[in-house]
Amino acid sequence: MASLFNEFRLKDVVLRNRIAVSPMCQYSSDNGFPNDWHFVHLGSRAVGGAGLVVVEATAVSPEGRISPADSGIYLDDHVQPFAKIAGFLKQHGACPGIQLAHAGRKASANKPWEGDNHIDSDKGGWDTIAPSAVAFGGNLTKVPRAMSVEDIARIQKAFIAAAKRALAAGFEWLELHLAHGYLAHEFYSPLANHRTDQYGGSFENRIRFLLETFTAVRKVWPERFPLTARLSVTDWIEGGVTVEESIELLRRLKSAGLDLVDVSQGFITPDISQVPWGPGFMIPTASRIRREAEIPTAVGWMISDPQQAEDAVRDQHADLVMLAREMLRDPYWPYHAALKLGDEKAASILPVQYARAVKAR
């Protein structure tokens, strides 16, 4: 049997395989509420055989949305529609997960297909906040307001409240978004964090927001369920975050209760040219982090070939493979991967409604 189709246990959660659907923004919400689009988009990937399905970056406060059409869980009324989604995912064999996020200085933007640029405050946008009053650049030109210590405490309370709502909605896997140039990453990276107080400057200070926020969420998220994080482990630019720093940060997060890291990279500035784009280019880095930080890892980025995914898990470079674009191309990727790898589980991956009509070749 292929290693990709082995079960994976983390805390009290058992995934049916090592294939996870990565959180993918759909820019299809109204005031944060998920709708039928999200139900079908996420539900079809559970029906397709993934072991874990993670809801897109879901804002913990209104100003934390990337765009006005982003998913959010900052209202108690958000719980019920998310509960419908989480229940369906679990009913069809996938662990229901959700990623909590705050976009920081990259918030208040248009949808990607509408320009991906900042929206003026008088045209439906809003003022943004960040560790420092430094614009992201490129199409995102708004200069954010530098957060006060009171702002920091308010956002941390928003993460706590969002985690409680996620639990009430039936999610069993929680991921904190500490990556891709959003708020937590902005605190972590010296390219965005120019503060001179206890939240800026030294490595110890730059990781303070991340550690405090994680620790606060850990207190309200049940120990029986995984608490994970997506982390940009490198900024790919001189003066930015390094893999060595990230390994030390992950050791500390592990001590604070981190169960798994979703290894990611970049996007703290718009002008990075050093990324070694290519199939599975983050797998070696994830492998290093798994060894040196001694923590379970998930890895994604341009993984599409089943054999590459199988090798990553079999050779213990990662515990889970996160699929995004490939799952958009093929919601039934797990079934087709099992066929290609010659795994005996191929026939059982499909739901009974399909399996009776579609036989494994």
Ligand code: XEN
Contents of the next structure:
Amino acid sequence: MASLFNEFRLKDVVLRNRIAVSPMCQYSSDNGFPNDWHFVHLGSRAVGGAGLVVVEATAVSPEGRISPADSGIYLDDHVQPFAKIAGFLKQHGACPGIQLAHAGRKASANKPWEGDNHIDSDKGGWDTIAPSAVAFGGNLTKVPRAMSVEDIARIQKAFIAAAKRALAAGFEWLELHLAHGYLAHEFYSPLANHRTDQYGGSFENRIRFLLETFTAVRKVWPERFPLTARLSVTDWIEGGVTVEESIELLRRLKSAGLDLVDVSQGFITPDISQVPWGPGFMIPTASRIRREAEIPTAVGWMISDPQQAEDAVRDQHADLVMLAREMLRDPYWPYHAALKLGDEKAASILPVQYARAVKAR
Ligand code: XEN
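Got the form predicted alone; could you also share the form predicted together with the ligand?
First the chain shown before, then all remaining chains and molecules of the complex.
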């Protein structure tokens, strides 16, 4: 049997295999509410056989949305539509997960297919906040307001409230978004954090927002369910965060109760020229982090070949593979991967409604 189809236990959650659907922004919500699009998009991937399906970056407060069309979980009324999605994912054998996020200085942007640029505050956008009053650059030119200590406390409370709502909606896997140049990453990276108070400067100070927020969420998220984080472990450029620093950060997050790291990279600057793009390019880094931070690890980025995914799990470079674009191309990727790897579980991956008609071939 292929290692990719081994169960994975984390806390009281048992995933049916090592294949996870990465959180992927759909830019299809209105005032944060998920709708039929999200239900079908996420539900299809559960039906397709993934062990874990993680809902897109879901904003903890309205100004934390990347775009006006982002999902959010900042209202009690958001719980019910998310509960419908979480319930369906679970009913179809996938663990329901959700990623909680605040976009910081990258918020108030157009959908990617409408330009990906900042929307003016008087044209449907809003004023943004970040650790420091420094614009991202590129298409995102808006200068954020530097957060006060009161702003920091308010956003941390928003993360706590969002985690409670996610639990009420039936999610059993929580991922905090500490990556991709959004708010938490902006605190972590010296490229975005120019503060001179206790939240900026030294490594200890730059990780304070991340550790405090994580610790606060851990208090309200039950021990029986995994609390995970997606971290950009490197900024790839001089002066940015490094893998070595991230290993130290992950050791501390682990002491604070982190159950798994979803290893990601970059996006703190618009310059992506130094990223070594290629199939599975983050697997060696994830492997090092898994070994040195001694923490269960998920890895994504340009993984599409079942054999590459299988090797990553079998050789213990990662515990889970996170698939994004490949899952958009093929919601039945787990079934097709099992066929390709010759795994006897292939037929049983399909739901009964389909399996009786579709023979493994
Ligand atoms: C291809 C994903 C890397 C950068 N982005 C990350 C996003 C949303 C859009 C782009 C995220 O983490 N929510």
